[in-house]
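Presented as structure tokens, the chain that follows is alone, the form predicted on its own.
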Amino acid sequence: MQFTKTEGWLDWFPNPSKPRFPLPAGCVDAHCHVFGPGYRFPYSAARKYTPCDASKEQLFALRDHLGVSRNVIVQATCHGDDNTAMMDACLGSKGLAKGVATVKSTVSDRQLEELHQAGVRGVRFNFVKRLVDITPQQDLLQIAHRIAPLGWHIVVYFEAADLEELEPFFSRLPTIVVVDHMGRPNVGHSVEGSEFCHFLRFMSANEHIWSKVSCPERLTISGPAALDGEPQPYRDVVPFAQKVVQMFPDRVLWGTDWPHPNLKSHMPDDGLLVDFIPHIAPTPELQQRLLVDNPMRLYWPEET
């Protein structure tokens, strides 16, 4: 089957670089996607973009070429509940790879179970209005209980500005919660001000929530640019991952987006991805727990 990608779509950067920061042993990926190929994995007809193929081999590649040791591979919009391409990367990763799917209150328990034994350990609530149609939240919390059991997590996506409003149902959830980044602040205001602050106050009076301190290519102003001839990538998001890192530092992960959906401005190279870590986590203890210690322990339990 032939998909047409949507206008202005921009593919994944095609020649990375090779990180200067030497990630550490066991490093994971935690946030990462696959898309299709459409041929094999149609897209859904609900989807609200159609994107370039990205396939598992690809994103493979991509792990061994910045030394990224695990993935944990998000199940991407376009492919709506069909969790079948995300499954089949988690089984071909041979056992580097665990994944987070999106599932709807009619799931049944034997395909939960399915999901379970190719590798999934969570299940994502979108609340981004121009992504998905968003489920009542009664629905999802009947989910939440039901995978609650299983040793499940959630993983939330939402904006800044809807906090407030959703942060009731947020801490009622049974799981952890694993915030995606960092609830998309607006990196030109102050690290300091009213709306992250409200963030780190959620983060601080609810232990079960966690963030990802990803996506600096979603929220920068400034772009990945150079500072006296040294790469200093998306220095506008510094401070605000930096404070999550040294507030939680036993709940926040880190992931590359990979292959970067829905991007309007610049596709940015993995590598450079890679090269932030050390300016938001910047001691080797920090690193550790970010990059190994904290996804370990939430998707790899049992070799931890």
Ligand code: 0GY
Second form
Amino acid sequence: MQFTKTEGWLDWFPNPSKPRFPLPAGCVDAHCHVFGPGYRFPYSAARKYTPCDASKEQLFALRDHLGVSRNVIVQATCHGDDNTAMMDACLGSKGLAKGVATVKSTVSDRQLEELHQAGVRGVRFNFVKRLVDITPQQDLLQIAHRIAPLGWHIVVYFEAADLEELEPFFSRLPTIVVVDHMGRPNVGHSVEGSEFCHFLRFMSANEHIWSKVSCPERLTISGPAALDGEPQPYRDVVPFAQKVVQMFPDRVLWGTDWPHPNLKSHMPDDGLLVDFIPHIAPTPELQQRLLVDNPMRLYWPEET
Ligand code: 0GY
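Starting from the form predicted on its own shown above, please give the structure in the form predicted in complex with the ligand.
Starting with the chain above, the whole complex follows.
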């Protein structure tokens, strides 16, 4: 089947720079995707966008280029609840990739077992209205109680404005809950402003909430800046991510978000996304927790 990607949607950065920041041994890219290829793994009929193909081979080549050791491949909405492309990538990774799936409440025990065997260790609940039709919370709770005994966790994606409404639901979830991209703060506001303070209070009050300090390319207003120009890549996002790492060093994850779905303004150089890390996690101890210890505890606990 042939698919044509959504108009205006950029292809990923073709020749990422070699990062200046040397990643620690065992670094995990805890948020990335595979898309198709569409002729092998067709995109969902209910999708809100059509991506460019991004295969497991291309993801693994990027992993090696950046000096990353392992990947967590997150099911993206364009594949709906058909997890086969993500599972195929995990199974083809020689144990170096785990997955986060999307399932319906009607998923069978056997399907959950197959997902587990492929390397899935979490499910994603997406509340971003431009990406999905919203699933009733009752269905999500049912899923949460089905996957908890498997030792899985839940990844949630939402916009900052929706936190207040969703907070009681998140607080009731029976597993670790990982928030994508710090709950998408408006980095044009102050890091001390009410919106971001709300997010920090939410994390402080709920020890089962973790956060990915990812996606500066999605959150930035100032832009990436050139390698030799601005010394801090994505400088307007730095104070936000730095604060989350500093306050919750054992509950943070980092990821590239390759191949960066839905970006229309600029496509990030993935090398620069690595060079963002020492600005948000300034010490080797913080870097080790963010990039190795925390994701290993969540996705490869048998090795820790
Ligand atoms: C991301 C961000 C986006 C898309 C998806 O599943 C998805 O389609 O997550 C987005 O458009 O903000 O984390 O990949």
